[in-house]
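Take a look at this single chain, the form predicted alone, given in structure tokens.
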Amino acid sequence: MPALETSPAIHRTVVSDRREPAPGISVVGLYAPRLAGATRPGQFAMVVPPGGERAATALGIYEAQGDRISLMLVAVGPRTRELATLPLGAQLDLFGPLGNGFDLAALGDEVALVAGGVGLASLLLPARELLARGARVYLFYGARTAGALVDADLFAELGARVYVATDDGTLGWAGYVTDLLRETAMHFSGIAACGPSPMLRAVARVAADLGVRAQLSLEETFACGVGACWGCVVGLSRESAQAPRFPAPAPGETRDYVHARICKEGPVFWAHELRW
């Protein structure tokens, strides 16, 4: 993935809008001009909930233009639903942009964007940037039923072709989206995908099959967002442009892989590239 051009920093924002897609499902408006101007399509903040009681949570900015970014959250616990319940002119401290966000010039012109519930949430700013280029976007948005699926008529008008799936059949195609995916039969330049891991893990396997080099952008509960505490590692190829240098190999060592993390080299890198 390309290196970062500019620098995570402390942004002050104002809650400028909210709506409610979907029940428990929450997209948050704020003001916060230089944060909208330094975002890169797949990168994430770490948002300290203005109560100062809980620790930060990492969400990934859904949009970014203008002056305006929003953040899409689930309410499962405190801290998000602080966060849902913001009155407009709340001020909230986001700390970013972090992460590497996606190589979107290496995806190619027919490219194939895979969303698993909120992951949804990572790539409304990658469908943007790779139409307004010219290349063809194709999503295969998928969760647990009708009324989690929220945001796909955003994508739709911008001139993705949205391809839909719900694991109870409730709406679109019956079953995982990765089976989706697979049974399009179509021919991709490149996949880029968000979701839970056994999703990413099944979208790695399918992009393997078909043939196509896919990104995949973890998720992971960040205790620092920084790379400080080494608390969210994956395993890595050595061979990475995202292999960290140290800590050094030890003496004698033959493993292929090296201890990556998500929240500073990642949180997107190549499929073939992960030891899972």
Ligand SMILES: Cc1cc2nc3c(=O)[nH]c(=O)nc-3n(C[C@H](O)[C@H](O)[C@H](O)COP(=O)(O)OP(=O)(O)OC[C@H]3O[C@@H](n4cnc5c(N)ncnc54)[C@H](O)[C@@H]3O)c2cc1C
The other form holds:
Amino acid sequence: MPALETSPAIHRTVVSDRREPAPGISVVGLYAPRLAGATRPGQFAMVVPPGGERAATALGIYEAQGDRISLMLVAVGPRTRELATLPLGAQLDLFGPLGNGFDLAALGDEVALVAGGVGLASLLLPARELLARGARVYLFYGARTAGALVDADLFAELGARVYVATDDGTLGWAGYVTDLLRETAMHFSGIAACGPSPMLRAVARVAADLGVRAQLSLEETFACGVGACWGCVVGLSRESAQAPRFPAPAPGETRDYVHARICKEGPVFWAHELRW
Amino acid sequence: MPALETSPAIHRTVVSDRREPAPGISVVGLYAPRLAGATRPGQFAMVVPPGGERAATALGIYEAQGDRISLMLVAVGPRTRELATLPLGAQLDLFGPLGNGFDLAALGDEVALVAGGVGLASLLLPARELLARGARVYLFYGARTAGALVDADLFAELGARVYVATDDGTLGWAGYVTDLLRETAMHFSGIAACGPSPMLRAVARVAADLGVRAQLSLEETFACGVGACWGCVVGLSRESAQAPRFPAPAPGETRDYVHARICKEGPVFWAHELRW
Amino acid sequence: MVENAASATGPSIATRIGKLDLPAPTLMGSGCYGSGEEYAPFVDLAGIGGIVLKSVTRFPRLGNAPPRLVATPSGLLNAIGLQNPGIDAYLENDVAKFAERPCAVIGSVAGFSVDDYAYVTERLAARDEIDAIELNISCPNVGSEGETFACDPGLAEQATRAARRVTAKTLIVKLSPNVTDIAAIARVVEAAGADALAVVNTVRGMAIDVETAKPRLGNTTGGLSGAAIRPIAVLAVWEVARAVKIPIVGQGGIENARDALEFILAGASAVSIGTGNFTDPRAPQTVADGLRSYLAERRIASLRDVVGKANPGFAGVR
Amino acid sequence: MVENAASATGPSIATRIGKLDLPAPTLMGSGCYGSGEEYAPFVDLAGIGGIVLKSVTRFPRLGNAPPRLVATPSGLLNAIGLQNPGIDAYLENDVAKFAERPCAVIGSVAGFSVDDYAYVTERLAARDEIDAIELNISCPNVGSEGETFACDPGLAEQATRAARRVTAKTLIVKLSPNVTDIAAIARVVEAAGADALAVVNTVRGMAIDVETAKPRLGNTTGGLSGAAIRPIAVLAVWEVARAVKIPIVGQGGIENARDALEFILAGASAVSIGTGNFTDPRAPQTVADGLRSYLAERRIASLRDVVGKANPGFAGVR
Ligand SMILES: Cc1cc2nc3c(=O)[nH]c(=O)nc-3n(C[C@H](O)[C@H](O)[C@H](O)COP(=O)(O)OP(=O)(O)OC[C@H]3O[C@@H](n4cnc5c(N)ncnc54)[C@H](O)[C@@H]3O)c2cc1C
Ligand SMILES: Cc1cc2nc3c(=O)[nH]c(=O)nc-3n(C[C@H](O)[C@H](O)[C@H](O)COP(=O)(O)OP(=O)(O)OC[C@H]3O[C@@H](n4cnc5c(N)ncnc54)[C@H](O)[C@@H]3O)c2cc1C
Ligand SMILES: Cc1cc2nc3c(=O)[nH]c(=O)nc-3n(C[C@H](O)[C@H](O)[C@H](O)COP(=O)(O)O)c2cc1C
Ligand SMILES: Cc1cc2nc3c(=O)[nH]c(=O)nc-3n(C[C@H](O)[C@H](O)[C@H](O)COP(=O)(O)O)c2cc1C
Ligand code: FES
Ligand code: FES
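So that was the form predicted alone. Now I'd like the form predicted in complex with the named molecule, please.
Below, the chain from earlier opens the complete complex, with every other chain and molecule after it.
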């Protein structure tokens, strides 16, 4: 993805609104005027833990409008649980926007967005921008169960066509959203996806089979989020434009890939360039 | 203090109300019917940290009426900060009541209660019970500054005479509450005190000088709170009725004191029996 | 020890440590659980595997001067200093009441010389109320004396051999994480006759009060326990499990079944909960229930089937 | 290195590490701060003492397979595996840009043989952009090879001597906490010519995913850092400070001035912030500001006056 020009900063934000569209899933609205203006589709922020003692948490920037952004999060561990219970008016420091977002121009005009669970968080800004420039957007959205399919209506209202899948068959296609993507056998000019790793691997396979190029927004445990620690890597073809410069392989080195930082070179990569 | 008969249990409580009478000081009301009925003046509870990963927090039981108790706490570290931000309706598990409270019968009918900061938390139930049985109660209440002297009015309304002191002289006596206690030169049949360790040591000195016996509710870092770990000890005269049984000093042992557990043998001790 | 009724249905979480059959793999850590009665109001002792008693020494000890505890990030520093009444008074006044416990009761022996270990072990193990002996050769809170045994292969071997000689009951030797190569110590202790290993005791640490510019603990240094050390303890079990064929009691920061499973998958046949009880006294029950669900969800009949499952180098239990 | 303007008023937090005068005692931990540019949007690099660069090796290294990070209670496990372009490419492409940093720039050298340490140190130290060298003889994430040096007095001595021979610049040797007696290693390294000691690198640990029954890290084991290990690191500094007379760079879980002061009062002349930057990139500023307030409130003129103040056995800095 082309490196973005937005320059990151530390922002002191305030919780302006919050909702819990499904048990365990929260959308936390933050008053964050400078960040809202600077964010590009697919970027993320690092949230400073209010109590210290833990690394900051990487979260996709879900909405960004006016003087407000929002984060969509699942409470899975201590950090996300802490964020999910922040009261209105609480102060929250975060730094961003970070990472290179999606290369929307390269996706063409018939775009499939594929979301797994709260992977949806990174796809709202792309949907909006694609629709604004006149592209057709098809959202393929999978979750465990009907109740966890949050905000699908929001995408529909924007003008996206929404196809849903649930693992337990309680709504839409019964099974994996990637199988649904394959079955529809529609033609896409490009695919953009965000979700858990196994889903993204499946998207990569389907895209290859359909002969479409896909951009995947990867998730991994982050420490710094800014490219300083080399903790969040993924194998990437040496040929990729995103590959970090590694002048010469070590003597005896036969691997044809390098380790690229998801937070810095990504989080969005071309599926066909990943070696994972 | 005589061992109490109340039997401790684990209670699942719910935050029913809360107020912040001064910045950093919270009074958290909990719906806890069984605990409210079982608590005796000077007992404490151990609060299970909602997120795990830390030892439970010892907190005095401030109010206990009907089906509700309350805790008064200063947000000084991670655990108390977490408790201070619990929203209404949040579930909170705690176990108690624990420890031996004050021996109110032994305090007589002219009782000075001495509170340092949120040490006040352990003195409301004693004040109420003393006043109910017709004793006169004088509350000596010290804090850093006027704003931190919370709930003094509550004691006054119950019928206690309230004398306040502030370190910075913004209200009442300018200086330590224990100096105020000494200066009033009143006659007391007994003293009961709770607050930071340096204050309690001063109370012990003043009491000795005035020839009055004092019961001190001690604070220390607790781990188990139930007498299992021997982590919270204080030196106590071997002669004390509260001294844990230690049959024979080790060969060569010359110390005339034992280590008593504050959580189990205490938290209230006779000042003159402490060896600290 | 009273036998627990084994659950007729559902997966088994029973385990075996030396000659000791335990209906649940959950021991309560020495020094953290008193002798059980302190926790009886909060948890059904019949549901736990066993209690490791507070360590006892030859002579009475007043223990270290307070403060003895400091809360640290996700951890707890302690420096109790083996406060105990000494073996004479202990046998006279305390041991009889352990007979009532509805679970295994494991005596813990600490010492300052090889002879201490032999002497106290022999006397304590002779009592019927005691089902097994844990040898605490790794207490970091008594100068460097106690610690030395578990950090020196020669001393660790001697202490183990001395205790082995005087009892036929199950002998668990408790190792220290404060070494470069814990597997080497484990091998020596196995060869010296231990029936099982407790892995690990606390990690040495300290905290300083910046207001007073003094150490926070009366004893200056202490032992770190709790969730903070779990990654260190899991690795210790992982390495020991590759080196010996006797069962391991994994410990260090266990609060729930997931934590316990890290140790079990690394190669522990049982676990011990210490500081976890201070977070929530229901921990023993939470862990046991969680282990049963884990097995049930995966249709695994017995906990034994998952011991060491994550550890390709796991040598297996003899 | 551009000199920082020393504050004309208020207490001084300046310190000296070997031949290096630092306006602030805050170094940024190797491997945690890139080369500074990554953090420049969030903090004024002119306010920090110096950056310790990511360790570089003789040959390029792809590093360990992911995952390389696991969040643990109040801690972080990492197993990066020294990913770096190797000294040739590093000198050619990277080093020149370090000249722009408005603070000290300390190169970090890792190796797998004594000869590696000498070779890489010599080449790196020859560059003007590099103000000092830190010898990473304690990386736990490259099999047991790297770790061995800091856990073996003989190897620690040889590596130090080899590097000492090839440079006159300040040589900081980074010690491992994974030993029984860190003071003994410190003494040997001092005698071998180190100008200062970094105390400590990460503590070995691991975590297991109970869903997959596999280690969470691609490399199986890793190094634990962050607040969880602070008590362990403070004790290491305390013990080393009693054993040597060269300055100590204390590190392990420092997030704020209170944390830093624990190390300084124990005997560290400077501190290093690694994982603390991941919690909040403003940590370097928070620490420096907090140290100034601490001194100001107590009317202490210089940070040097409080180094080792809590440690009665502190040997003093030569
Ligand atoms: C670029 C990027 C963008 C992200 N955007 C979002 C986002 O918009 N919304 C969001 O909710 N998360 C997002 N994540 C993931 C989020 O950062 C992590 O879930 C978070 O760090 C978890 O922190 P924790 O302390 O709560 O849990 P941890 O302590 O890190 O994990 C606790 C436990 O939960 C498990 N776990 C972790 N993540 C998940 C998961 N997703 N589902 C199930 N179990 C899990 C872990 O294995 C562990 O056992 C993003 C991650 C990256 C790298
Ligand atoms: C029997 C008993 C009854 C108690 N009753 C109450 C009560 O009713 N209300 C109440 O607020 N507290 C009470 N305490 C004290 C309370 O248990 C501790 O303050 C609490 O454990 C702090 O936990 P933490 O994790 O928030 O802070 P910690 O992490 O334990 O401490 C954080 C930092 O704050 C400092 N610190 C700790 N306590 C204080 C303090 N009181 N003032 C200033 N700095 C401090 C520590 O030195 C440390 O640096 C009681 C203690 C005992 C033993
Ligand atoms: C307060 C306290 C006292 C302890 N006393 C002893 C002891 O007397 N003997 C012993 O072998 N271990 C003792 N330990 C160590 C524990 O039994 C356990 O091995 C260690 O704390 C690690 O496990 P945990 O994190 O579950 O507590 C003590 C630990 C604590 C926290
Ligand atoms: C992600 C990560 C990478 C690290 N890489 C290196 C390294 O390359 N060389 C080194 O000497 N130390 C390395 N360290 C160790 C740190 O420099 C530091 O000594 C250690 O983490 C303890 O300090 P902390 O708790 O402040 O992070 C690394 C630590 C982390 C967390
Ligand atoms: S998280 Fe540090 S480089 Fe990506
Ligand atoms: S806190 Fe455990 S004995 Fe008091």
